[in-house]
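Okay, so here's just one chain, in structure tokens, the form predicted alone.
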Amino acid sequence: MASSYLTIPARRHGGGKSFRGHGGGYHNAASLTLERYLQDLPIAEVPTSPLRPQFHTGRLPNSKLSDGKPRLLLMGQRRSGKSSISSVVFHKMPPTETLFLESTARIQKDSMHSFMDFQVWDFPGQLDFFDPAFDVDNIFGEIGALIWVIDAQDDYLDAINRLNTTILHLQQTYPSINVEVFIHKVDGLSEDYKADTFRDVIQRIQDELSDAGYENAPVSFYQTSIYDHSIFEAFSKVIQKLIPQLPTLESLLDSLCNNCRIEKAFLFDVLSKIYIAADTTPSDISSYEISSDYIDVIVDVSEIYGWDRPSKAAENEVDGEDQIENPDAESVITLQNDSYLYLREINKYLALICLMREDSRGKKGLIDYNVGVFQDALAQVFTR
């Protein structure tokens, strides 16, 4: 797939001062609108519109002051694949090894520490969580999303009935809850049967909710499998709904793409291969797949050749003068179709991956400067 591979350290010049001194004139020629977003962010704590917040940097939704960690609830029938999904996405288990997982007998709680902290609760399929013995508010009080997994290779009528019963129970107390339906294990179905099953599940759920008086229920549907990238793509869409800063991130990525002639840009959580934001241009699954595979390569190489870097504060305080910050990891890979992937480490959690044409390679200085401005802006959005 790739004709060459190169990993080099990238150096950021504080605030772009050294870059402008080289006489390249990139700053004025590009009319960098990224700097406008960078200037707007500190005074943009309040969304400009409750319907479409543009620069929201507040807490995550559905979270209490005592915790602040949104919760993803994995629910569904027994053997639908909930534990396998959690193990593959968040614990890096190879899909083939999930065949040996035992059925979940009790609620499994995992805390994920990444660009934002969140929890994943895996519920046993036989559990009746509306039983009076359970504290419903404790289960659903800080929920970020309810992910209901349906086995597409099994009889899914009971799963649909339980899902609709759950939605109708919750909508009275938690009307704004995000319900995400994973129509799972579609890898074992033919393309025609997969499409028919997908449409049938959606139609049955929407019809039953409509008959119960619940019109336009906030339910999203995804076709997933742990044997391809679809499960990571689905989780990316779920996580993005929990990020109130998403419009800001998309605006920053759009500006970066426009100024550097980037075809597609993703902001990845390196540990889980979930992309938390992308520019708003249309994309196909192949762009995500190749970027996700690239993350795997970088992580594998870093396990062998990575190094522990000193803190930036310790490195910058030399004779009382500001020095160049720690070099961020950077990598470029050339593809067969006269395009290449550019990866830049943003922080220890996030990485920027850009898909560019070959004619952008000569604009390395412009790209580095713009990515540096993007990195500064992102540091104001995510304080971690």
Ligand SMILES: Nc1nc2c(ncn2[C@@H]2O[C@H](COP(=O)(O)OP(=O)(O)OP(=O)(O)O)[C@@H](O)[C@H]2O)c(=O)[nH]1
Given for the second form:
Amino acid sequence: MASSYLTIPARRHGGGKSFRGHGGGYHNAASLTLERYLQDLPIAEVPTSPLRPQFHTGRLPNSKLSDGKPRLLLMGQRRSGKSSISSVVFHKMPPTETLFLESTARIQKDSMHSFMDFQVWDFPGQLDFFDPAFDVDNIFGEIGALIWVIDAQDDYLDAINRLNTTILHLQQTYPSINVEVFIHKVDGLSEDYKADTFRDVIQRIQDELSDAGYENAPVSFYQTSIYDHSIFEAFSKVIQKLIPQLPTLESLLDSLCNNCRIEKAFLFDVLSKIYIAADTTPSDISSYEISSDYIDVIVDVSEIYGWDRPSKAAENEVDGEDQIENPDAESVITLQNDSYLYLREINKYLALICLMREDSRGKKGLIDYNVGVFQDALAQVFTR
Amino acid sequence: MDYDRKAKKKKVLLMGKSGSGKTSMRSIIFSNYVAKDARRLGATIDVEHSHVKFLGNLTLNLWDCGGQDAFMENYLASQRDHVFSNVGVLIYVFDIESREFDRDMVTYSAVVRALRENSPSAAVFCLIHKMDLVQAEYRQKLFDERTNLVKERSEGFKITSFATSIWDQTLYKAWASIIYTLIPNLHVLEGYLRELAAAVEAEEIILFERTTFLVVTSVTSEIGALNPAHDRFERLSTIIKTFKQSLSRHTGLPRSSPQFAEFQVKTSRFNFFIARLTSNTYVLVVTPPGEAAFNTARINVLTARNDFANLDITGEVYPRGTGPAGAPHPASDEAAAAVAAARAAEDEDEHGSPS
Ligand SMILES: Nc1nc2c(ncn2[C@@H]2O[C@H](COP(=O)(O)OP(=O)(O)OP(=O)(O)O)[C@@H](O)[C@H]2O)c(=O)[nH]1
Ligand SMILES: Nc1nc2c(ncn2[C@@H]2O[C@H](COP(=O)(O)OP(=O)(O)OP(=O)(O)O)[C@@H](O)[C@H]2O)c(=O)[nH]1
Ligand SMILES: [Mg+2]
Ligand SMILES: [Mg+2]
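One more: the block was the form predicted alone; return the form predicted in complex with the named molecule.
Let us now look at the entire complex, which starts with that chain.
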């Protein structure tokens, strides 16, 4: 058959195969996240000790000084789904396995180890944290967000009452806490019923709060389920509020999109598949879903082919010819409907995903350049 | 090279007790169902026939035989000759959860006896199915036990057995192995692939059938053979098939359509791409890191399309080195691939649909 195969040209020093021309210490430090993804996995799966948090921070008990990790509190009635949410999002537990979770007896603390560290505290359903014996300050002192989980398939009036009491209580001492209400388990509901329930819950909470004289409370609402992407999307939005640099990230992504005619761009935390920023053009959840599934495939493929080869590359380095500078992982998928998916590893934790149409693809050089600029800017925003 | 162009039809019987999972697996492999869709399937009434066009002129003539007792009795009595003659392959599915294993064995023996009389040269595969319901540490032992019992009752047929589940990649491993024994001219195809792999210094090249994403064959280099992921072929089938479902939700195109024309990944440890090879196949190529090796491999594979298309007479034959006529940007490989993909979507209906 074909005898006319082209052969691989001899490798020249610096021969145009690096992804970016510009150097800087940052780029070298940022090689192969997907490999690190695998390394980081065990870290993320070890919950911090549920017993004495003051030890791992090395600070005095009850000190007001924070350990610098914003805290997300998961609260709500028993069996509303708090532990399921934390297991699915932070431990990659398959949703069906949450059926076997036991009721939580004491606070479970998890760390999300990423571009920024978070703590996620999963509370027992019936804990009364305003019991005087309880150290309220220690819990709410450095909190990033209070996530209140309401089971939409169950009678939710008690849940709403408890939530309102909590909000009113907190408002006096910690008025700046974001309250995020997850109207959860919506997978079992019909579209109509789902929409009605959502409206009803919002109405009741807002009415009661304003009756109590609390207008414009910082409360947001989400419809979630562990059986689809909605729980990840909701978590993304919750976490975005805790990133002070969000406006900067958004405007960086906006200009990337403008310059390269990208339709939608997301900056993902690869491990959790939470996106920490997106450009500001409106989009539906389908864009998020496909991006998130794209990360899954890339991670799966890397698990298969990212194994550590016996180093033939080392031989090459000896003769000094071959300078494949560990490029960041990159991927493109050409879809059947003339659009493209593009993934680019940004640093140890983050990946950029872009959805684009054909006309932006011809400009690979332009995209590489602009992504490089974005990457440099990001390195200044997040120093880790 | 010796190449047999005759169209080949193979009659494949899919049998086993009602509820053992025959229609589920057929729908997942051939009709782009996901495992959870299988819960909605009803019992099969009598026999459901489907024709599946495969590469190399092979057509599978699939008989999904409803397993309820009344139907089974019919197959073995009044329809005996009709059902059991000219069979190429019998795939017999055992439900691991079945509480009446002895009874299943009696039925199995009767089936194999009928096969012996009517199609003595048929190949027999046994799937010990729904393995997901068994705790991982007991699977191997249970599988070995069952396989031995089945062998004793196989009336002289040399059977091959697999442990399978629709919930993981084992299903793909079993079906790929079965199909592998049926594809004509594989040696020719494999010769071409080896030559290609050597020319582009690929670590691995895998050929997938287009709609099922079953692995047709593969070539692995010395280094590639050290890859610790031994189950990678069936894993890749599952990963790509699952991702195609996601793409279908995103693009709104039907699940059966190809969804993507090319998929590239570049990392500091390996580079990889999947592209359409012929109208019935995709090829996956893994090369060492570096742009040059990647680009060389890619160009060579796209050029080799023509040679492979000849092996696959249902495919279109392009003049060497050009894209299909009518591509909007003949200079662009991406565009050419996209057009080829879109075209292939048009002939979709004849693939895997029940007749
Ligand atoms: N349908 C559905 N069920 C869910 C969802 N999330 C959780 N569940 C189920 O809800 C049940 C209770 O979940 P848990 O996560 O243990 O609830 P919890 O809030 O942690 O309960 P306590 O620890 O007792 O406070 C489990 O059976 C989960 O499978 C969801 O999104 N949809
Ligand atoms: N746990 C598990 N369930 C399976 C598996 N394969 C199939 N099933 C389930 O088994 C049930 C019956 O599957 P079918 O495919 O309809 O069975 P069948 O063999 O075609 O049955 P008949 O048409 O009556 O002969 C479905 O509810 C499937 O969800 C498997 O691998 N594991
Ligand atoms: Mg719990
Ligand atoms: Mg059936």
